[in-house]
Amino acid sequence: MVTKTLFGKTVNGKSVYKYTISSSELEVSILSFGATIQSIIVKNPTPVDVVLGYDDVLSYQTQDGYLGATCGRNSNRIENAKFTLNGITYNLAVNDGKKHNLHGGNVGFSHRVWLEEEVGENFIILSLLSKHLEEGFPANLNVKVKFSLDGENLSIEYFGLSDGDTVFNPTNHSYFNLDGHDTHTGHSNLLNIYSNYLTETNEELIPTGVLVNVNGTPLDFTSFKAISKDINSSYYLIENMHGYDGNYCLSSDGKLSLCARAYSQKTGVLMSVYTDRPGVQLYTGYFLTERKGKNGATYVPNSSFCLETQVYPNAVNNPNFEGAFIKANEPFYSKTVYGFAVTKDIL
């Protein structure tokens, strides 16, 4: 079942709607502002909301952090805010420090009001047109995102079609805390990532092109461990990333595959992430400043985590990193699934 309510208006007077999709296991709310996941409530046995969010449009419009938003055209960072495609260099908006482009630019998909394309019994489809040279990216790009609920699984499907070669690397930027969004204990959650390699980054979080074997290092999540266990390590990449803010390399080969699991020992909520993307970014919220969240909650740095499915960061500038570009008139499709269960057994 899907219910639609007016969530509020932007500072420019545009109406923003909330779509709530319910099953016996989950209740998920999606906003037309930023195609944003505003809440994921795991119903059983005691309801718990496991994503950070806000109660009003103004907070989404003015706060940084991309809470729950769909990011694009390109998620993550582009070095020096430029890339070359078909012999033409495109200069992008600089919105990450004084040099780089992050999550699509100053506005990007995350700060647009999306159009309602279709509402079904258990899904919604939102759409937008990203025009040629918007934020510096070439070609007119039609984008759709489908959010659907099947029992305990929330699926996010991305569709794209452009009239020219361009960049398209979308993701969802939800911050998770499986203990509950209003606690500060998200880093006590256990995490397991199905990856042996991470893309090494410099101090500006730009990949060097080197893939680092994580086995036996503080970056190793090949078996369940608390996020907090090694987050203050003196390991050089932990220091560069201020905790975890790096891309783990997956071997999905374009097929929907399990890439990560997270578990709360407090609530028993187990989240399983499936994707057909080649990478997943683990970000532990170092840059998320203290702020007011939903239902009077206060959010603080280093108390939640993101698992952003994507192609490798800065792939547009690294010939060894594939998948950031799409061809004119060739449909793009990608899918990520977040599954939720309540269990005492995670082995």
Ligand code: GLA
The other form holds:
Amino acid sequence: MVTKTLFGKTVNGKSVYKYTISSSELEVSILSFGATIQSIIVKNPTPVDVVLGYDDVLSYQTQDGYLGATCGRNSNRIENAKFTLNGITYNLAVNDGKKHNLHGGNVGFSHRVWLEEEVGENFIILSLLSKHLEEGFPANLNVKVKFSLDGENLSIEYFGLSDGDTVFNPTNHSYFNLDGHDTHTGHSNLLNIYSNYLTETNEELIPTGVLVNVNGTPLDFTSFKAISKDINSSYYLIENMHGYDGNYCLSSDGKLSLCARAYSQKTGVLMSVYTDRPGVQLYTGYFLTERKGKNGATYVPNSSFCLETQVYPNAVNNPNFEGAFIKANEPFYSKTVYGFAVTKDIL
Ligand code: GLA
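Now that you have shown the form predicted on its own, what about the form predicted together with this ligand?
Full assembly next; the chain just shown is listed first.
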């Protein structure tokens, strides 16, 4: 079932709608601002909201954290905010420090009002047109994102079609805390990532091109461990990333595959993430300064985590990293699923 309510208006007077999709296991709210996941309530046995969010449009418009948002055209960073395609160099909006492009630029998909394309029994489809040279990216790009609920699974499907070769690398930027969004204890959640390699980054979080074997290092999540366990290690990459803020390499090979699981020993919520993308960014919220969240919550840095499915960061500037570009008139499709079970037994 889907219900639609007016969530509020942007400072420019545009209406923002909230779509709440329910199954017997979950209740998920999506906003037309930023195609944003505003809440994910795992209903049983005791309802718990496992993502951070706000309860007004202004907070979403002015926020720097991308809470729950769909990021695009390109999620993560593009070094020096430029790339070359078909012999032309494109200069992008600089919005990460003084040099780089992050999550699509100053007004990326995360900060736009999306159109309602279709509402079904258990899904909604939102769309937008990203125009040629918006934030510096070439070609007109039509984007659709479908959010659907099937029992305990929330699927996010991305569709794109452009009239010229361009970049398209969307993600969802939800911050999870499976203890409950308002508890500050998300780093006690256990995490397991199905990956042996991380794209090494420099201090500006730009990949060096080297893939680091994580086995036996503080980056290793090949079996469940608390996110907090090694987060204060003096390992050089943990220091560069201020905790975790890096891309784990996946071997999904374009097929929807399990890439990560997270578990709360407090609520018993087990989240499983499936994707067809080649990478997933684990980000543990270092930059998320203290702020007011929904329902009177306060959010503090380093207390939640994101699992952003994507192509490797800065792939547009690294010929060894795949999937950076899409071709004119060739439909793009990608899928990521976040599943939420409640269980006492994760082994
Ligand atoms: C991503 C990046 C982080 C940070 C956040 C937004 O996850 O990897 O470094 O910029 O977005 O605050």
